[in-house]
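A lone chain, given as structure tokens: the form predicted on its own.
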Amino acid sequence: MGQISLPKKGMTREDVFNSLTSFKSDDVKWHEGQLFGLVYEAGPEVEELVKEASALFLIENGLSPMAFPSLVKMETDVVSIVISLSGGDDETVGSFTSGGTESIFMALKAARDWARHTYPRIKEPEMVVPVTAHPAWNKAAHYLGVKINMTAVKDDLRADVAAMKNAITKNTIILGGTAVTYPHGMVDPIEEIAALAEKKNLWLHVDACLGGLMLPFLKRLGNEIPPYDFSVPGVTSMSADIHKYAYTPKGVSTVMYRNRDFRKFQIFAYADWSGGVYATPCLAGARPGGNMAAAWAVLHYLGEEGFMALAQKARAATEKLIKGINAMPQLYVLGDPDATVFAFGSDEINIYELSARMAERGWHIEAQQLPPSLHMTVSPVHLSIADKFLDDLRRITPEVPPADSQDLSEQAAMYAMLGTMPDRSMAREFAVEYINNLYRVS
């Protein structure tokens, strides 16, 4: 594709929207429940609500609380609601962010600066997290100059606290746990990690980006959910995404702290600029007001009863899918997932080829590695299509070649190749080159 230039004459409104609509022709049909992740769907009523609410504040800018007190009101309300769902109290505080990556980034930044104040002897800070932690931890560590030490998980795919303890050094400042893990849908043993953090006087961040707006409602519905939030002594900070199981547009997340003394290390302020004092709570300066309005709208529209009904549907769909997959002799679900996220694999067939063949029928299932598996993030909409998905899976699975087969589609071959590279630096270089080529214009 050659270089694209700004057109000399503008397109008509009709042509603009015809073009935009055509761009979507090859996208996965997520409205039909054919996508397990990336988009979280609560139905057309909620979708229309967030579109209208977002449009009402689309142009407003969250950078200036003086100019737009409406945004401060909505942001404060949203964070307060999420705190209440996360075991917080009157001392707990938080901030609105653009997504889970920024939330984790800000928590690590706060922990790093807290450590500079608390442990000035530490010049090369380190953190300890399980290997199932989201790569946002690695990204934050890379940008913030914190060494990351990753530890193995147990056979149940949850954090091995003994391994985490052994990985702590004199430079460790922060521990991390997840509720729920993206690869396998597990809640790490947060109580045990928190006890370790308290004993060592370390910061503990719980990444509840995926589970933060699902686990509280599953617990209310009677599901057994391990303790993971601020009700656990020793938890210093948490992150919870609203644009996942609160069904709002991307990107809306929250980062929360046990009290203001911890959050102050997150805030950036510069007093010597000729344009005036510049201060922001998070990484972004200008922030879209539309996302704040959408988050406020959906939380108040659904309420506790609405969220519980959606959580019940998502969990019912998850249980049906897990039961159906485990009943297939060539497939199995990894571990015993806690909520509405899981992965399945096989010792008999080529799981990546299965993903490719399901894609031919319209099902988009993300492939994973270490070990090879397919990822399933389940939304309420999937309850209505679970039987169809399982029927297709039953028909296709017996046709898939053995696990050691190289009979793969192009996409599946890429996952298989990356997953089996013994030198992980080769996989990293491949990924960098892939992204570098993907977003070029000529």
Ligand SMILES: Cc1ncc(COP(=O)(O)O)c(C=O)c1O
Second form
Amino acid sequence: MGQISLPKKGMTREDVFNSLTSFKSDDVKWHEGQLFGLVYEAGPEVEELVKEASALFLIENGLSPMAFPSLVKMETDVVSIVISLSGGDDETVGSFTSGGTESIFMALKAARDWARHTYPRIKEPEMVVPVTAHPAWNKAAHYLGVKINMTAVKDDLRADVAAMKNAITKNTIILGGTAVTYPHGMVDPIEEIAALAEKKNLWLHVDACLGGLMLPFLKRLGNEIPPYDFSVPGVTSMSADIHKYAYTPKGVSTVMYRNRDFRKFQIFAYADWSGGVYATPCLAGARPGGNMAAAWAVLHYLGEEGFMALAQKARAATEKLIKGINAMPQLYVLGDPDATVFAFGSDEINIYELSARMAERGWHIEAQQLPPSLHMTVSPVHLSIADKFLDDLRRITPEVPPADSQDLSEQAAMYAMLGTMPDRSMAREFAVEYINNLYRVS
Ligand SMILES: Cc1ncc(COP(=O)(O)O)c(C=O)c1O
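Having gone through the form predicted on its own, I am curious about the other one (the form predicted together with this ligand); can you provide its structure?
Entire complex below, previous chain first.
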């Protein structure tokens, strides 16, 4: 196969849409709630709202505050609302970013440059985060030249703060904690980590990308949520994604700082360009206005009551699923998850094969490793299909071969192989090759 080139003659509008629609045919049917992650679903009403709102500003560019003051208003309103949900006060500031990865990237960049200013003796900065932290940390550390030291978690799958303390060296500049962790849905002991950060005069970033728009509402509903936000002294910065539990299209997150003195290390400005003085808050140059409008729309449309109602549905679905899974003799939920994300595993059956067989029935459940488990990010829409999911799980699980079986589907065998490779650099190499092959040009 050669490269695909630009068609000489354009297609008809009808053919364009027929093709686009046909591309979707092998995708997961997420509208039916059969996906547990990647898409956060609040139902058709919210989906229509965000589509219409983003269409209204689809072409506008958030690069220029002069040209589009509407976008500045919407993004500052959105950040302000998230600050108010995150225990911030009049001093707290933040920025609108393209996603959790960019938010974490900006926080680490700010911390690195703050440390250059505050601790000029440190030439090779380091950070300490628990192993359950999202790989966006590893990615940011890799890009920014910060060494990452990863520490074990305790049996309850939350950060082991004593291990974090032991991992601090004379070059450490930043600690990280998460609320809630992607692999298992836990809130790390942020108060303890913050006390350590304060004692050692280190920056602390709390990654609330996943929990930032869910935990505040679960708390208002009476759930016990450990303190994790700016109400905890010692928290320097936080990230919270709108494109997760605020149900917007992808490309919307926030990064927040306790005050302007910390955020100034995030901002880039170049004053000598012939195209004019160039300054941006975050990584991106041109930025999509549609996402800012979608975020503004959903926060104002749902309001506190709407978010609480959705949080209640998502938590009820989570509790139903956890109870149903724990009642099955072959399966168990890992730990005691704090919100609407959890993982389940098995000591008896091959969990990856279970995922493959559930996929044959249309359920898409992502595989995890170290230890092997399956990932469940639960959305409000899952409440109505939780029983159906549990029925299928009860039917399929007894047919799945044992954990150490060699008789596995191709997908399950690949996950089992990757998760058990003793040389992790080989697993990494495999992943690089996989991506390199997947995004080939034809
Ligand atoms: C806890 C946590 N942090 C960071 C991220 C990265 O977010 P994004 O994929 O929006 O870049 C995720 C994504 O799931 C996450 O769950």
